[in-house]
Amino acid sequence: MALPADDAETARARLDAATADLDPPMAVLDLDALDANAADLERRAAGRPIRVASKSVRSRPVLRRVLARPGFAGVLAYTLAEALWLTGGEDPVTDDALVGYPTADRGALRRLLSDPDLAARVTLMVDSPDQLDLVDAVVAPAARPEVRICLDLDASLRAAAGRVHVGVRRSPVHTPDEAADLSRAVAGRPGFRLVGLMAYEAQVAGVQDAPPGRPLRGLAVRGMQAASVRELAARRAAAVAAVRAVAPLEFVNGGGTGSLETTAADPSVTELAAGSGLYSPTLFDGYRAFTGRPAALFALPVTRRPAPGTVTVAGGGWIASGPPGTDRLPRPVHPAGLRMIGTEGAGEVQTPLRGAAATTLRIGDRVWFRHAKAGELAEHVAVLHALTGDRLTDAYPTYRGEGQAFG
């Protein structure tokens, strides 16, 4: 989201002044923007509780702040080890963590299965009986507490007899009959309790429907998403009914930052999930339904002036996961008018930048960037310096700052 030149200069001055006593590289979390984004997610959820996708946050203090809001409840964790960390200890972040992906972490499973309190707080994701076999191989059913299980229903759009696949490749469970078969496999085995079903429509939640400068792509994406929403609403409702005929479900989870409105309109869904919209990274700039406020930024210092109109900052290779492309690069935003060089991009130890603003930058000045994906920024810094108004008010440790790395 580009700001008008005057607004960009005001934003830059605010960031520079607030962090004048700090040396980059560093990251700032604008709490005013974070709270505004959280409020907008709540509005778009239309009363459905939002489970926080922790991979898009990766800071326990930020998770606590968001979970204190009335519209948020529970965490969608990305690994079992992370879920155990967030639900354990004397002051857990949450007592309700759904692990969003199947696990093969035997050590984490042993910890879960040796503690009845953790087993009551953490729900595992499965899409195959093989994953149940792994749990049984770690600790036999008779020697452990009951394990909470959620089924992962594939939400991708398939056409042409399965030859066309739109969406991410997650679960092999696509049809209501397949969901019913797996639910019977869970319900029929000792030591497991089926409590939930999840269907994440990545092709709607995570694909911009109005990408800047690409109107034809936006038109095509909107057509695909409309078809996907219609197809999934019918299939998910049928799958939920089929599973509920086997076991009562505590929750049906769906959606993501980019699809809260359409998922909230599905009566078969009881809760939503979102995380990226809290920080509002660049990959979420191109949506028609909402406009987030950039809440997380990082600064790098100018260390060279290799040529007229060019400066070099230290580091910068904070590239987002996903298919390689320029949209995965961090974007220089303050001062306005800087761009990366195509032959170098974001470098491991230095990043050259060109543009009119380069002529005014001196050695030691800082350039502010936005990351392409939300939580991955936190893998590069130990703290997020919390900005309220025009001053820093706190320093929130990231997972990395607390010595944790969950992949």
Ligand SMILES: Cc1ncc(COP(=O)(O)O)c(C=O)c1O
Given for the second form:
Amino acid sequence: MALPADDAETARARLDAATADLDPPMAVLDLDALDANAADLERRAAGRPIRVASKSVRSRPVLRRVLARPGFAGVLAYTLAEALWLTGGEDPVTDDALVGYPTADRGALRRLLSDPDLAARVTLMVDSPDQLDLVDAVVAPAARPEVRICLDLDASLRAAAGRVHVGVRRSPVHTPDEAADLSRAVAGRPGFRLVGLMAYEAQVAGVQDAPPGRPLRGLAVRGMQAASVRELAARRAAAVAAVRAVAPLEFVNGGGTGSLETTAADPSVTELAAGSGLYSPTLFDGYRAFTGRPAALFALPVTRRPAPGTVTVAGGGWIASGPPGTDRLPRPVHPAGLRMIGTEGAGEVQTPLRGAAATTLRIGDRVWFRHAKAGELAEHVAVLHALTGDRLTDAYPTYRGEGQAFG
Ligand SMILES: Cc1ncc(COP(=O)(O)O)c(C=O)c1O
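Output the form predicted together with the named molecule next; the form predicted on its own has already been displayed.
First the chain shown before, then all remaining chains and molecules of the complex.
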């Protein structure tokens, strides 16, 4: 999403002026953009509460800011250790953390199971009785508080009698019957309480339906997503009904930033999840349903000029997870017209950049980048400098800045 030249220059001038006293590398969180993005997520959620996907935020003050809004409730955590950190202590970020993925962290389980308050605030994700066995092996049912459990229902699209799988590899529990079987297994065991069901349709929520410069792919993705939404609406409803016949669920979670409209339209879903849309990284540029405002940017300093028309910035290898490809690289956005060199990409300690703008950059100038994904940016910096209007108004520590690393 390239800005018109004048707007790009204004955006650059605003960032440069506000951070003039700081030395890069540094990251800025534009609170005006963040708040606008949060409001747009709320609008798209059409009244359903949004559980904030903390992996896509990785900063406690930012989570607090978002959770103070009326449209957001609860955290979708990415590890149990993180969920304990967010729900514990004097001033918890939340009293409702759903761990979005199964855990095998025995130490964290021991802490959860030794504290009834934490056990009431944290919900574990399972897709097999084996994960229940692990909990029992850490502390036997009779010696612990009840453990809150959510079932992970596979939301991928299967075609050709299961030979074609479109989506991510998460839970093996795909059919309503399989969900009912697992819910009976949970409900029949002492020490567990089944409270939720989650079905995350990654192939809709996390795949761009209008990828820039790839119209044919966009067409194919839109066809796949329409088929997937139809298929899932029927299957998720049947699975929810089957599980509700076993246990009175508190919530049914679904969706992500890219699917809020379609997930909110599914009456079997009681709450949504989203996080990436708050920062609006480059992998979320290519969706027809929404246009986010880039809220998280980082700056690197120009340190040398190896050749005419080329500058080198310090650092740069802030690469996103997922299938390796150029779409995982950070994108230089200010000044406009810079690109990486194919043979080097984003380097471990320095990154050469080419383009017309390189001729005007001097040593010590800064180049502004956007990350491909949201939360991973926060693993590279201790603080997100909070920008309001034209001024830095705060410095929000990241998880890393608070000495926390959850993998
Ligand atoms: C279980 C689950 N729900 C929702 C999301 C959506 O998060 P985001 O809005 O950050 O893409 C994810 C992302 O991977 C996820 O794993």
